[in-house]
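Single chain ahead, written as structure tokens, the form predicted on its own.
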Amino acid sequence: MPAGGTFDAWRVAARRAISHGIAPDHLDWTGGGGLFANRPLPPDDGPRQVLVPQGFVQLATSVIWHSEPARFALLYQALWRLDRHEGSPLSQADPLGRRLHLLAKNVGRDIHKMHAFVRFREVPNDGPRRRFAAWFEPEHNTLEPGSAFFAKRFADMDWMIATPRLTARFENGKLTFGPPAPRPDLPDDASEGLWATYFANIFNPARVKLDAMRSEMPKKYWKNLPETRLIPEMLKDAEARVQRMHAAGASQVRTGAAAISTRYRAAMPQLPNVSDTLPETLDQARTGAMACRKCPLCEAATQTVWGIGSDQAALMIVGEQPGDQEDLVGRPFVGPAGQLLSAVMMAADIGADKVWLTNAVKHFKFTPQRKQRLHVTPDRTEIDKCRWWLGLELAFIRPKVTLALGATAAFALTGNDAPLSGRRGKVEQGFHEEPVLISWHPAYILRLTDPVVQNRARDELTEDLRAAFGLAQGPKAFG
């Protein structure tokens, strides 16, 4: 079988075997498919057609990547069977499912490993977009099908990653695969002392568990991390921080942070857990969110996202969390909902300059299904970590009005989770003690299938818009 195109490959070979009855035990799959004593496969395919259950192609697809030398024989063997209906070779109950499932699984692990730990480095380049490569030596076959992370997340960049069996490329916008490539001697990449200094920075010393740690980051991946050189000095070290940590115990406020820190606890009296040392400008605050992990969220979700606009504005709008398209553009409201907000405020004749677009939470909340990020919505838990964001906002942009879009931003800035059907279009306090007008979340419009209904909550929205933006140009929003 070829080094890239695997699948491919072999579903045709496959393909063309069953369909002239070719029995598994009449096939060699180590030699490129042929026949047992040199006879090639047919040039054309059988007269017979062969139906299989889509679990087998999902399957079939993930199995291919292994390393094992006898994956073509045992998906030969799974669809000879499904063929002849013998037993229910895809169940984990039978031992050749198992064994195909166990496989698959192998797989997932490798590609995930492969997302978590390739490291790039800048080389020198002519043309106008930046280039990068790395180099990884991934346990199976997972170059090609874990390739598509990369080419939709660095889509703005060309890119090599070479392993021992396969090289990919990703040049103008085109992923292709070609033969493998010695380790290639990279540059010294001038972040990697930032980053360096952020590993270390982020290590905890009284959380340290090695079974874990090497769990989620085998051994064998550390010559190619830039940051596990600093792993053995920090070990070493955790004992006597975890000393020095008790020993310390609070902090001191930081000179200059009283004045923020009274105005935004007057702000925002109700938040939970307010640390003493806040952040002086917005710009600081938005480069704390980048690195929160007061959830579990920014584990899964590719950045944190901020809010973007006017440092001015008399009027922020609110939603509930990034989607998919934010999440990897790193900017609120630019997908399908964003996009209906946009043609609202523009037929509310509100310019994207005169507001400040957030959401209530900043990590995207995902569940994955296939190659799709299915939406999930954040529970209280993740909104009241979030809070602490919402909250620097408001206290540094001080809106007269706040819009909340939804019934997750509604309840992160009033507390109060009633039904948003009696509450929509109405304005209640917030916790910042400043109004908060309630409207319809874009995406909820997007989701009616009644043409009439879908109208008339765009009518609503419309007009909340109007009446948020007209009442933070009064000279004094809520009385």
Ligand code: URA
Given for the second form:
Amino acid sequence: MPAGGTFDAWRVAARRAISHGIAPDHLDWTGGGGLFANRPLPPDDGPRQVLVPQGFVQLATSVIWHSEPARFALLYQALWRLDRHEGSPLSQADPLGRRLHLLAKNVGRDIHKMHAFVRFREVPNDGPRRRFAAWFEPEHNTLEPGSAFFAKRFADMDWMIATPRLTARFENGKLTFGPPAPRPDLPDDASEGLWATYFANIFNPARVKLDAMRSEMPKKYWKNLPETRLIPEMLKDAEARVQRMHAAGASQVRTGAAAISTRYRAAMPQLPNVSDTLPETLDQARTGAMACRKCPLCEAATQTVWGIGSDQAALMIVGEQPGDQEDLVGRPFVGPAGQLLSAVMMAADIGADKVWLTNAVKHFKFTPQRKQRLHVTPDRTEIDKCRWWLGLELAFIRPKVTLALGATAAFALTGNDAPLSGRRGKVEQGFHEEPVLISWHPAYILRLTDPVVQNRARDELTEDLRAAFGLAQGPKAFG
Ligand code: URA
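Now that the form predicted on its own has been shown, please provide the structure of the form predicted together with the named molecule.
Entire complex below, previous chain first.
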């Protein structure tokens, strides 16, 4: 089989073989192209057209990328049996079907890992487009099926991903595959320091489960990830850090804070414990967040408020934390600040289905006063703890641009805690190495008492939303 276009090549060979009625045990796929008694396959398809269920094509387009040498032969066996109506070779109840589904699952996981762990570095370029390169070592032949994702996300720049078996190149909007290139000599990236700090901050030594970590993020990926280079050092210090955390004790939950939540919480389903492993999907991340106990805020809040919107969004909007109403409803931005945000989004002509809307902190922090729960700004520790979840939302959704509403979101995303007055409307580099546009928080705008100042701030937020959305859609590189 060729290094690229493998599925199409296999399909042509398999169709030809089956239309001539060549049985699986007369075919030898180990040379790659489907040889018959050391002779090539017949030059053309036979007289018979072969029809297969859609499920087979789907399964085959995944299995084909596995590194298992028998994959071509196994697929041909399934095709042969389908053609002859021999049992259900695609069913999990059939040993062949089970094996094929397992191979497909491994491929899916490998593609997912590539999307999560490829790290691009900028390389010099004479032309107008920025150029990036990455080195990656997938377990299977997943560069080809996995690259469309990067082509969509990084359509406005040129890049290459080199792997030991194949190289993907994206130049002037065209994706091509070629023979393996030598491992590129990649420059150090200035943003590695940010990643490393980020990773060190979210690293919780009390929760380290090395086996789980190794199985979810095999060590071979660690060496190409700037953040994970810190792991050995951090592990050395882990025990001491746990002791220090115990000595410091958890912050106390304020008395009376729980009253209103207890009522609502009672109606909530029992949630599983937070998983220590890296989630594989956005949905798994959400399930983990729903059971989060990383900081004391979960004690008084009703529930975790996870993000909403399109998981394909090129624009993510990040607020501070859920408010009173969001805490009860379980959705971000449904209260007064949310109404202002909706109005501004409408004015900017941005549908809610075009963005991912979330918060830097996923639990409502408040202080009870009579029957009310008054908003309290989350502190640094809470923001740092919750960055784990925000980081996962960013990692799975991979927005091209993120709009930070207010100082908490701006700090959570960039680590910069300077006042917003000089930063609003400007783009900063996020921890996740993507642009973050800074704007006002709608609740801040609502609190402004001078109508002229308030209108101006509202206009600025609208302008920032438009700019962020434009950047997220636009083809132009930006820096
Ligand atoms: N304020 C926020 O920052 N987020 C919400 O979800 C609601 C109000």
